[in-house]
Every structure is written in structure tokens, then in C-alpha cells.
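A lone chain, given as C-alpha cells: the form predicted alone.
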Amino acid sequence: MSETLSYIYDSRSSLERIKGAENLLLSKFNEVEKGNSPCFFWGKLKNPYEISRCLITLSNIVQSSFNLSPFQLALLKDPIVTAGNNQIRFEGFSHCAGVYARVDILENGQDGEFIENGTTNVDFNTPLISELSKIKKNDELVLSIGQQEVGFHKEGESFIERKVPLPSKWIKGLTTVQHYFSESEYAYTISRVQAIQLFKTIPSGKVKTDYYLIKRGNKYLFSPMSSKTSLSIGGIHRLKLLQPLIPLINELKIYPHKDMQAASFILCFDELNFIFSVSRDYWRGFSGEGAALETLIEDLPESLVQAFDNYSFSNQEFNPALMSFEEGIDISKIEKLSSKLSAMGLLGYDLAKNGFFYRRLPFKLSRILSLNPRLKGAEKLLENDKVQIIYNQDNKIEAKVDGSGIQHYVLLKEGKQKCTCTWFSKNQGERGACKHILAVKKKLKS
């Protein structure tokens, strides 16, 4: 499997000024065709100034990297957009996949028509970003997501689309981030003034040590010293990407991962949210974490996945109770689907609503499922009969797995798991299970 997916848009994106109003039309790309409409959404955005600034920040995040060389940064990437359930979401990663951002335009933040629900890749080139930076508070901005135009056009100028590669690590990272979101817990809501003060405490330069979010009285600050109630944030210099937006927000909400493997923030505007999440360390990308791997080892009936996909595409939401009733599937089985379906790229997670939403990534499921080498390694071990269960009693399982000239031993006991391999020794389970543990668990399910 190639490390990049090359694609060409069916048309070119465009930005026009008609009678003083800005019209933004974004070209789409999708490996999965669920409908025939050339346009997903068309309508007016109610907060064009804030939205344009959020999209510019998203573009800056997509163009940034915190662990790659300038040569590796030569190719810039484009965000993904979802239109459905009366919301519009733009999302993307830094080039190193260690920073995730999403712009959520909420239901009352736009006045338009959702012609068809869908998810696609969109083109964000330099001329478009330049034009977005010129949007003022009193300007009108109309957004159309589809194929209705063939270029970027503004006041007689045209901006030509180019072919770009999309990293496969983005696809892996998108599924991991949703898993981390679902395991994150609300911690604080702070005001605009408090947020401005907080961001002034970010140290200059690249920070290689951990910093901690600490509350002292009515103030918040980032400190190199931890406390019992502090929140750990690795690579805190990455938060500088948010500084242009902080003076514009209403409030800032903070959600640490339960095991501090990520830190997430919601910048709240009027009918608009900007979600920002950073991985545990600046050199770690979400794509390599493997947090959702164990949800992929259990095979689901194709009929169940198809039933879910059809239901959710029609309703654009994940409602376990309603789906159970309409599809005649046991509710306990439906609820267990969420992590699996998120790992398959069929669900996103909304931190603000504390629940999943339907967002099918614009790639074939076979592409998503084939991307993780540890999962493929586990399957190869099983195919070659390298896994032997030597003890399985009293909630304790011991197994022997043949490796390359060495035997690895796996222990599963009371919810904990261990392996004698180098991967587990180095990461202690913080970046997902090794292929040996995955193989043992899959063998137990077979």
C-alpha cells in the first residue's frame, strides 16, 4: 500500500465577488460515491470574519510540522470537509500528524441548503487563503461545497487547482483522534480574558519538556512544575498556532485525555467551534498511536456494517437506541459498535456534545483497514500459526508467539496486558497493543 493517495479534483475550487458578496465554492474528491449530486451545500455563512480566520488557522496547522525537515514539508496538504446533519465541519492535521484541528460551523451559523450529505477533500491553496484574509466583519460570504465551478475566480483572476498527494497517515490519525476524544473528560471552561492571560505564559522557542496547565485562584497558567490537579501537555509550543484566534473567542473549554495521551481544546465563537488537539509529545503523531487497534481485531458481519452505514448516511447521526429499533438489532450490540466504526472511519466524535456523529471518510473501507502494520502483522502471525495459547483459566491468559528467531510471551490478566517484545518494553502499552498481543486477542475471539 502506497504511503500517499494521489487524487485529482473533478473541478477547481473558486472564490468570486458578486454584488459585493464573496462566494466560496470548494471542489470535492471522494473514493466513495453515495449520491449523484454535484453539490453538498450552498448557503450564506453568518459569521464570515470569524469563520475565515478559523479556516486560515486550520490552513496554517495543515502546513505546519513539529518533527519533519524542510524538505519533507515541501508538499502541503488539504483539509477534509463534511456537510451533513445541518453542520459543516472542516478538519485536518499538521504535516507530522501530531496536531489535529476542526472547524465546526454549527446549525445556526449558516443559512443555506444541504443538498446532499457527504464528506470530501477540499483544496486550500495560497490564493484562496489570501482572499479569505481580506474578509471583513460586514462582508457576506456564501459557501458552496461541490463541483459547480472550475477555478478560483475573484475580480477577473483565476487560481488553478493542482494535483496533490494525501498522506495515508492522515487516515490513520483521523480514526485515532476520534478514539482519544471519546476517552477525554471535560476539565475547565475559561473566559476570553483568562485565555489571553494563559497563552501569554507559553514559553518561547521549541519546548522539549512537559508543561502543565495549572489553576491558581481565578487564573490559569502553563508551568514546567506539576501539581496534583495539573493537566499534562507535551510540546506546548504547538499551542502558539491558536494565538491569532484567542482574542476573538467567547470562551475556551479544555478536555484532557483520561491517561494524558492527548490534550484537546474547544475555542467557542458565536455558532462556531474550533477544536484543537495535540498528541502526548511533539514528535508523536496521532497516526502512529494505535489507540483504536484493538477495536479492529474483531470481525463484524458485513450486513451489520452495511445496515449501520445506510442508516447513518440517511440520518447523519449515530443514535444507538433509534438504530436498534429501526434495524431490529440488539441495543447492547449496537452500543459496542461505536469504537469499531470510529476506527473504520465511519464516525467522528463531537467533544461539545459528548457523542459520535456520522462522518464517513472519503476512502474505501479496504483502504482504511489495510493501513496499520501492527494489525497486518498480527494477522500474518495467525495465518502462519505462530500463536499458541498455553494457559486460559481464572481470567488469566498466557500465550507464546513465535517471532524472528525468538519467542515472545504474552500475559493477559484482569484487564492488563504484557508482552516480552521490544515494542511493549519501550512503550508499555501507551501507544496501543503490539502485534503479538493483538494476535493473541484475535485468536481468542476466533
Given for the second form:
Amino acid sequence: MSETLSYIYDSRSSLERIKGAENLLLSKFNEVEKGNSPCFFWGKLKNPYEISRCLITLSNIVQSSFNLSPFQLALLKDPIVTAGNNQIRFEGFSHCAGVYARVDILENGQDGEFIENGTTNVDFNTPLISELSKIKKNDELVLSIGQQEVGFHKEGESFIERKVPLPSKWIKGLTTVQHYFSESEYAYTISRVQAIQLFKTIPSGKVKTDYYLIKRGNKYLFSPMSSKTSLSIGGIHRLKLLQPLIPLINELKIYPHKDMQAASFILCFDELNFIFSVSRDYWRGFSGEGAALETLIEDLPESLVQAFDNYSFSNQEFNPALMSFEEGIDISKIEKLSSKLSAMGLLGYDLAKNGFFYRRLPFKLSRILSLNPRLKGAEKLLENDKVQIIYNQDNKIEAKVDGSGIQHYVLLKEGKQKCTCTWFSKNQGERGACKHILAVKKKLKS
Amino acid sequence: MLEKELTEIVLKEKDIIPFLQSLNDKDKRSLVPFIKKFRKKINETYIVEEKAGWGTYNKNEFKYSEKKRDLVDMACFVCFNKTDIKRAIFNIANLSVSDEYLKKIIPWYVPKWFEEVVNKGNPWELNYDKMMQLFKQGLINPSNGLIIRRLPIWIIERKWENNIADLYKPERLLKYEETLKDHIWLLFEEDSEINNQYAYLNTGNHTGGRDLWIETIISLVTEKRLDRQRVLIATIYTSTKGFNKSLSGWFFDLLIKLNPSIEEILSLQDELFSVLNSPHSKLINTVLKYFKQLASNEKFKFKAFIDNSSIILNSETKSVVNSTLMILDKIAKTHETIRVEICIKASEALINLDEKIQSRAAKLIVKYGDPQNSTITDEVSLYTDNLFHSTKELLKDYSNFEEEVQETEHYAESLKILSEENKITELESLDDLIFFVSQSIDNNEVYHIDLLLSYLPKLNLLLNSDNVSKLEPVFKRALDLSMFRNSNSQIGQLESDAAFYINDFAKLLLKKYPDKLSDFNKYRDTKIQNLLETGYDKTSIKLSLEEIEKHPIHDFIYHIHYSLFVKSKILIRKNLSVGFLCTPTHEPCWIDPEILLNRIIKYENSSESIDLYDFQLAFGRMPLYPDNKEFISKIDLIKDLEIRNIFKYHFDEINIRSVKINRPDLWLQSVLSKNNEDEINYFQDQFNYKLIKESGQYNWTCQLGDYIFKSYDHSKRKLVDKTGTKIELRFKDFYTEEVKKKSVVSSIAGVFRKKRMPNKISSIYEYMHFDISKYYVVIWDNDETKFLNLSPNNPSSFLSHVIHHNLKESTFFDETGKKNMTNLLKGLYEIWYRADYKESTYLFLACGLLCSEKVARELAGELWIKANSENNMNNVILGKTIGKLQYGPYAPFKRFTDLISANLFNVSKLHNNSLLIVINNMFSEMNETPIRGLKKLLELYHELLLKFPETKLNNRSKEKFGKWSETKSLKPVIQKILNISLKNEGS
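Taking the form predicted alone as the starting point, write out the structure of the form predicted together with the partner chain.
Next comes the full complex, and the chain you just saw is listed first.
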């Protein structure tokens, strides 16, 4: 059974015309209320046409699925919005968690007041999307995240309760995506015209084979054949979600993951970025990838995590060097900390700025930590004493870990790690370590 | 007490209502556990054997009467809470609104869950009228979803009895005030069945169109029962509700029928602009039609239109782009001040690969633009690479188009066949070998099975009682795979076969180290036991555990690998580490000549004889043109004179006529690899043996021909053979010789045997074919590239079989055929390194360029681009082959011309020239009767010809042009081509 979590929104999100200006009211839900203010941000958005198109695309992404049944697809999910550090970010996943998208409204893209920093789920309903699609170039759009007034929703009927499928997928995916972002490298910036040409080369229908982004002369195109410098993109039909935005962009930036485990794109508009990332294959969600697992086994003292949380909450950004200086913590520890904290969902990664930002997901840490089956599996192996280190010398570690009926052989040597289990044999470490390797590593740390 | 009473009422089928009425809340709660059990009992069934005309069948019968079951359901209805009732009664929503319940129970008891169950359950018993009555009685507040589901069909009165026609009754909408005031508007907000054609209805009183609801709404508007302005706005805004294409299109049909006046359109401009973001072109086209009427009107919000035009100018639908350009043209005509802005917008349409659209955009720019305005010229120059010659002519004042497309550069990086980058690391250590064997059955790389054959004997020599248990997980995986065959979509049959081979290895080791592999042994016994207990077929289990020699071989072609598996087992048994000659040293299947040389010497120094297939595979994988030729001097270290000569011949060090050939089967692969017509003829004459199947060289046609199919004859009451005609690619003299399957053991006899069969050259090609009658899937996917890589120097033989089985028509019979095609094209791309392949290879490539799978066409296109960049493509043969295929025609021409426009055109000057050669040679082989789509090809040819006006047309092409120009639509473009040609000849 898939895990679900019930949201209870205080009221329905809506877009209303008040005195000729559009007011976008986004209802919030938060599992870990940190501040008390019901409203995070209230202000005017400068580029309403582009923003509303981006939000519609985000909503389309959140409602799309590339490997789920129509029944699962019928259950809707909502994006997350973060207000803080003078930026507003809307983010979400496709149902299958294989596509991630984020709308970053940059500092100069809004004119308003950040009453409090925070992250919340947002109710994106059909009437709201319908209203967004009516926004034209010179309209005025006022955004309010959270609730303007307490007591606005006294009527019992205005409560909306919605069961959301697999939010755990999202939470796992969100942590993995940040990790992948931090390991992604800038590759190309291409112009609007080149981007239009590029997107015209996406084949129609569901594409099962991998495609590659290649440059031929001045043109960029997607080709089914790889070359030495090409960027691999699995399930390329997922990029079609971006097609309506491409004619509106200024430029497109492309960031492949260092091991091609994800491909990320930044659609740059004036005062607005749309970040889009697809997993290695359409049938692989970010949630199932184990890229961040090894950082999660890193044991850091609770006090350090707490110190970080307080520091970042008040600063809304994460500057490792500054934090190291101000809090008197060794910089190498801080780097480990940043990996672990992004894996825990406390840090987001801004590709354009090449750095982390503080974004506390509206979910309890214990929930995030308890989600990963491989991590849970590794802990269970250790609990039941099923890990046996048989050799540990000269940077070579051999271990035997109980599997079903037989013992798996784990080898850690010269920075490489190998296991005889099916998961490792199939993926060769590309999708993160298996539970056997994780268990051995954790045992070595204890 | 209550339980006893209820039991008696049900069993004696008494009236239950008084009893239920007497229950208070506490009584009801206390009865729930009993009712649950009781209901289960009353619904028990038993099996009855029934007779039918064709035999007997089993039928379930209830033990208790329907009446008793109904009585218990009533009790459930009154006593159960929401969760229990939903679990107990599947169709509770229908039961709740049934006439019986509404009459007997609802008047005195309405369950708390009643409203929710009715709203969510969407009961078919509940029509709109009944729903409204329940609403009026205060029993439910119908949800929007329920109203939307019930309202559309309410205008029809269904008649079930006596075949009386259904009646169209729009007046029903007037019965309740809420219907027109609120409910009808919901149909504009959420997904509904309003667009249902109701074609199945036989509405006797309505003979008009089938779009009853469009007529209904129009009438309601005409009668002023619905506000026209509100209907217009609501209809337009349906485009923002995310409806599907059909429903969105229906609403815009309604809009068209509402026929808004110019004044109305002017007042609705803001609403209409929101439609331009719709993904459905019909909606956009409708709105553009309205805007065209307004374009010259002074109240038209032309600035908003210009703002919104980027998205529609980039539409995939040509009519949308055309209409947008027309409106921009009209705006520019009226508003002089914004002409620059309009020209810049119009240039966005230059990205379109349609010549007419480019031309329209260019004309607009020329008409209203200023060549001195750098904003316009800068914008136009962005699209230079994309423009047709005619567009460039039009825009010649706006940009300098003289710069030709760049010379090819992207393939400067192309790999050498043997380089450090594609070198396969040789594994030596125990750990490396264990982890390799563990992944060898996952098909992570196409050459892993080849490596496994050499690595398992090598690993065998490193095992001892201390380390052998590390292999247990590997053995477990192999055992699991062999039990359940090909359950993994990423692997092929060969991986399953490799699992049998690893099983055999496990058995050998189990004998040697029973204590060390006890966990695996135990696992295997338990697994077999479990499978037997769950009814798994005993014979299948037994077969899975058999040695590989005793396994049935799937198809002829698998013999080659099977023989290698068996040979590898011999090496393991003998504790030999000589390995195989054919193990690739470079990805995907190549062998470094020096390494092969050393392997031969190693064999000669051992007691083991070389296997014939191993030898043939090795020479078929040895590239002809290695960069480094230092190894040549070492060839003389080989003791066997004939092998030495073959090696030298392979690298042009000796002439085949200068040496004596004793064992042609050893020479075969080098003769085929070199593919020298003269040498092949000499070889054939020497041994009175034609290398037909070996070279895959057949005569073929692609024309209309007869074929036989089975059809049911009603008079004869049986299936009979009938003859039909279809266009098919056929090999006229395809190799059909029956091959008797040899036992695997005899097939691996050493090459140094004394007797040779006369006039027959034994080779891997004897097994390189498929038994079509045996399997539904002819070529298993994920194995095909491994077959191609059996002989990369000579792919034509294998590819001829793929053509024969999969490519007779350009559409694929199944998904496997498509996968075969894409996998093989990727494989061929990797091994393509020369231009002189036999025709079957070019035919395969041509089929790839024309087939119905777009990915395959693009792959074939990429192969063509790469091969041309490296000067490894015979464009004359390719062009003739495509032309001959299109004589049929084999495939719709649009596939090929679209591929040219999108992928092959303007790659580089070199590629444009190659493309010209391809098309020129196509013409000479094509049918005199022009086929559909030829015009586009001629236009592309003309475009290319303008780039290379010195090109000479061949005479056969000229003849074709003469015939084709009799067709009116082709005449102008042919004339343009001939004009260039004439100029050329004149100069």
C-alpha cells in the first residue's frame, strides 16, 4: 500500500479580482508550523503573464504521470511553495516523481512584503488554473501566500480535505533532486530560437529509447544516438510539458548530472526562472534513486543539526563558510552537514546560483528519515547482526551480509564499492548503494 | 434476543420494517457484529454442475433465497455505519435510492452517510428528476459532480419497453428553477458527457442533428431563457478548463453555432485571448477566424494580439501559423507605427520548415519592414540556417546569406575502431571476476556474454575452499533465472542460456566443495520443493536443472553460442586458461589483431585445439585497417602455415592466389571481410561453392505481388486459401536450405580434423537463420545485436534474414519487430566503418530510413550522417536502393522527406552533396508513375540543386522527369530543376 498523508487546507486557494487587480490567495498546509503568522508573503508580481504560464505548466507537470495507471493519475497532488530570502519558489513533481519542476520568482520579480519565511503545500485547483490562464501581459497580479486574515474561513464548508497519494515519494524525490542538482554541471546556454528548434526535434508519442542532446553546427537537437559529448535524456517525451513555455523564454540553460542520472533545464525569463529536471528514465522516479542514501548514514550530532536549523531559519540562506565562522564549526564538517541536510529536506539547491538555500519542507524530519526502504533495510540488517566484516586492512574491506538463503559478498576498495546482490549487479552503483553496502558502511562507522 | 428475532424474521421471510423501526441507536450498534456474520451466512453459495450443448460447466447458486438476502441488506442499511455499509454492499448507492428503500425506510430513517454515498456513488438508479426530488425533500444536497453526471441525459426520455423510440424532451429543463439558474452552468466548468453524440438513441420526435445539447442551448438562448452573453463567455472560457480535445472542440462547435456578431466578438476580446494558450488547434483556429474579421477594426486590441502571437507562431499546426501571419499583415496595414514590432514577430515564423509559411512571413517582412532597420535584420539573421532558397531570395536585403552551412565538425571526434577509449579492461583478480560474473546475466553490455565464456574458465582456476562461497549469490541468481526464463525485459534468451551454463559450473563446484556451498545447495533444494508445492510443472523444473547440452536450442542461430558454452565447459573441466580467440578486446565486438595473434600462439602451445566457430568469429571481428601494424612482423610466430597465411591475407600482406588453400572454412571470414569481388570469385571457383547465404547477396524487388491468406468460406464452412495482392519487399532467391540440427557436441569438433566435406564450407553462417514456423516472435529482442556482432566485418548475411523476417513491409508486425529494428540500427551504427558493404546492409539501412518507427528512421539518419562524415557511405547504392524500394512504394514518402527536412538537410556542405547524390540515384530507380509525396522530394532536390548547380542529372533521371512532368502538380518544380540543369549544360 502506498503511504498517503491528508492535507487540511484552511481554505480554498483562489484568484479574485479585487479593485481591478488579481489577487492570488494560496491556501496553506504545514505539518511543522514554525512561525505563527498565517501569511508568508503579500505583494505584487511584476511579470504576471509569464508567471501564470509557468504556474500552469507546473500544474500540468504535477498532474502528469509517465508510468502510473489512470486511476492513480486521477488523484491530484499539489505543489509546494517556499517564501523566504526575498524569493518565492513553487515546486512539484509529476505523479511518478520522475519529473521535477520549480518556478523561482526572483528578487526583482516581485514587489511585496515577506512577512515570514516558510514553506507550505499549495492547493492548485481547477478554477485557480482557469483564472491563471486568463492573465494577460499587462494585468496586475497580487500574490498572497498563506492567509490574509484569521477567521476568514469560519464556515465549516470551506475546509477542504484531500487524500494525497504517495507524498512520501515526493519527500524522497525532493531530497534526491537537491542532491542531483548539487552534482550537476553547467553544459550549455542556448537561445530562444535554438531552444524552439531543439524542442521541435522531440519525437511524438511515448519514447522508450534514450535520446541525447547533441550540437550539430549551430543547432541543438535531440537524437537517438549518443556521442562523446552528448547529454543523455531518458523518456524524452516528458520534455513536451515545457513546449508551451519555450517561445516565451529568453534563454535555456542545461545542466546534466555528472553521471547522467538526471538532466536539468533552466528556462530563463525576465525576473523569473523555471527549473525542470527529468530522472534517468521515465519509469524511474527521483524518489527511488538512492543517490542521497550514503549521506543519510552520516551520523551528525543532533545539536549540530539544531544549530544549523536555527542559524538558517533566521538567515534564510546557507553559507557554509560563514556558518563555520559564526558557529565555530570545522568547515569539513559543514560540508558533510550540507549534504546530509539536503538529503533530509532542509536545504534546496539553486542551480543558477550554484548554492544551497534554506527550505524547510513542511514535513517532520522523522518522516523523511523513515521513508527510504534501502536505509531501513540496512538498519534492520545491523539490528539483527547480519553484517560480518571478514577483512579490514590496507583500505580494503570485505564483508559478508546475510541475504535470502545465501550470504552476499561486499567489497569496499580504493573508493569503489561492490556487492553480489541483484540490485548492485543490475545498476552497478549508478542508482545509489544497495542496502548491503549501506549496512557495511554504517557498521564501519559505529 | 434481538439477534434471535432478526434471524427468525429473515428465515421466515417476515416483514422486517417494524423490527428495524423498533431499534434505537444502541440496539443497532449491538447488532452490527451479528449482522456481519449473518449476512455472510445468508450469502453463502454452492457449486452446481450444469449441462450445456457443449458439455458441463460449474455454476454458483445461493443457498438462501433472494428475499432473505434482501431482508439482511435492509438490516445492514439501518444498522451499519459508512465504513461497514460500503464494505458490505457493493452497490449501496443504488440500493439507497431504490424506490423500495425510498418508500419503506427513508421516510422514517435516513442514515448519516446517505448524502455522501449518493453523491459519491453516482447511482444509475438516480436520474436528474429523482435527484431533484431528494433535494427538495432535504435528503441530499447534490454535489456538482452528481449534477454534471445526471443532467446531460435528462433531456432524453428513455423508453425501454416495446421498442418505442426515445423522446427528445428539452422542456424537462424548465421543470426545476435550479436547472437553468445554476446547474446548466456547471456543464461549462467541469468535464461532462455533454458532447456525447447520443448516436445510439432513436429519438422519434427529433430528426435534426445528433448534437442535441448544442441545439438545446441555442434554443434556450434564442428563447432568452439563458443569458446569451453569459453563455458566450462561459463557452469561450471552457478552453481554460483543461478539457480534452473532443469536449473542447464540442464547446467551440457551440460557439460557432452561436455565431457571435462583430460587436460581440469585439466585447469578448479579452476572453478570446485566453483561448490562444489552448493546446487544441481547433479552438485557436476558431478564435483566429474571429480575429481575422476584427483585424482592421479600430477597436481591435492589436497590441494584445501581438503580445500573444509568439506561442501561436510556433504552433505545429500550419493553418494556425498562416492565420496568425494574415492577421499580423492586416494589423501592419492599418497601424504604421508598430510595423517594426510586427516584422520582428513575423520573423518567428521563419523557424517553420514549411516553405510556404516561410514565404508568407518573408513577404510580410519585405512589405512592411525596412532593410536598414538593424532590429529587423538582426532578428531575421537568427534564422539564416533554417531558410529555404526562395525565402533567402525574398529576404536578400535583410541578411547576408552567403555563408553556407558549416563544414561538418561534430564528428571530428569519431572513434577509431581500436582505441584506448573503447578498450575493454581485461579482468584478472578473483574479486573482479566474481563481480563480473555476477552482472554477466544482466545484459549490462552487449559483449558480456562473450567475456563470460572466457572469464568463467579463468575464475575456475582461482577458486579454492576459502573463496568459493563468495560465488553463492551468483549461483542463486543464475538458478532463479533458469527457473523463470526470460522474466526480465532487459535481457535476452542468451542471458537465460548463460544462466544454464553458470548452473553447470555451480554443479561442478558443488561436487568439489560441498561444505563451502551448503547454503546454496540448501537454497536450491528449498526452492525446488517450494515450486513443486505450488504446483509448478515438474518437467519444467527438471529441464531447468539439466546440463546445457541437454537443453533444447531455441532457434538455429543460438547454435553458435551454445557450441561456445559447451566448449567453455570443456575448458573448465580441463582446468585450462586458453580462453577463446573471439573474446572482444574493444567495444562492442572488435578484436585487436595483436591480441588475436597471441591467443593463437597460446593455443598452439597448449594441448587444446582451436574451435572452428571460435576461429571464424575471431576473424570476423578483426578489423581490416588497424592503425598500428607492428604486429605484422609477429605473424610468423604462428606455427600453422595456413593460419599464418590467412592472417597475412587479412591485412593485404599476401595475395590469395599465391598460396594454397587447404581449409576454406578457415579462410572464409577473411575473404568475406575483405569483400573484394575478384577474390571472392576466385575463392568460389576454387571450391565450386557460391557464397550466397554467407554474403547475404540476393536479388530482390519491391512491387505489387500475390500472396496467400486464409479466409473463412461460409459455403464450405471452413478456412480456405485465398490469393490477394500487396506491395512487399521480397528476396527472389532467398536461402531456404533446411539445416539439420547437428548435436552440439559434434559441432564443436576441432578444425584440425582430417576429412572435409566436398563442395561445402562449414561455417557459422549455416546457423545464421531463423525458424519462422516455430515462434511467434522470430528474433528475440536484446539478442539481435549480439547476433549482428557475431560477424561485424560482414553484417549482410545476418541482416538479410532480418529483412526477410521483419521488413517485408515498412510497418512492424509487433513491438518486438520495432525493438529489433532500433537495437540493430544502434548496433550497426557502432560497427559501421567502411562503405563497401554488400547490398543487404544498404537495403537494411534504406528500410530503416523508410520504416514506420520514427526512432528507427532517426537512428538510420544518424548512421547516414556519421558514415558520410567519415566518408564511409556509398550514396549511389543507398540512393538506388531507396529508389527501388519506393518503386512499390515500400512506404509513404512523407516519412523520408520529413526525415530529410528535419534531420538530414543542411547538416554540412558535404552532407548536402551526399544527399543530392542519394536523391539523384533514387530517381533513376523509381516508378514512372509518380507516387504520392514525390513533389516534396523534388522540391528538396531543387533546394539542394541550388546549392550545387553544377550537378549533372543522370539520363535515367531525366527520362523519369519527362514522364513525371505529365502530372500537372509536378511540372513546375521539375521545370525549375531542368532549368538549372540546362544552364549547367549550357555553361
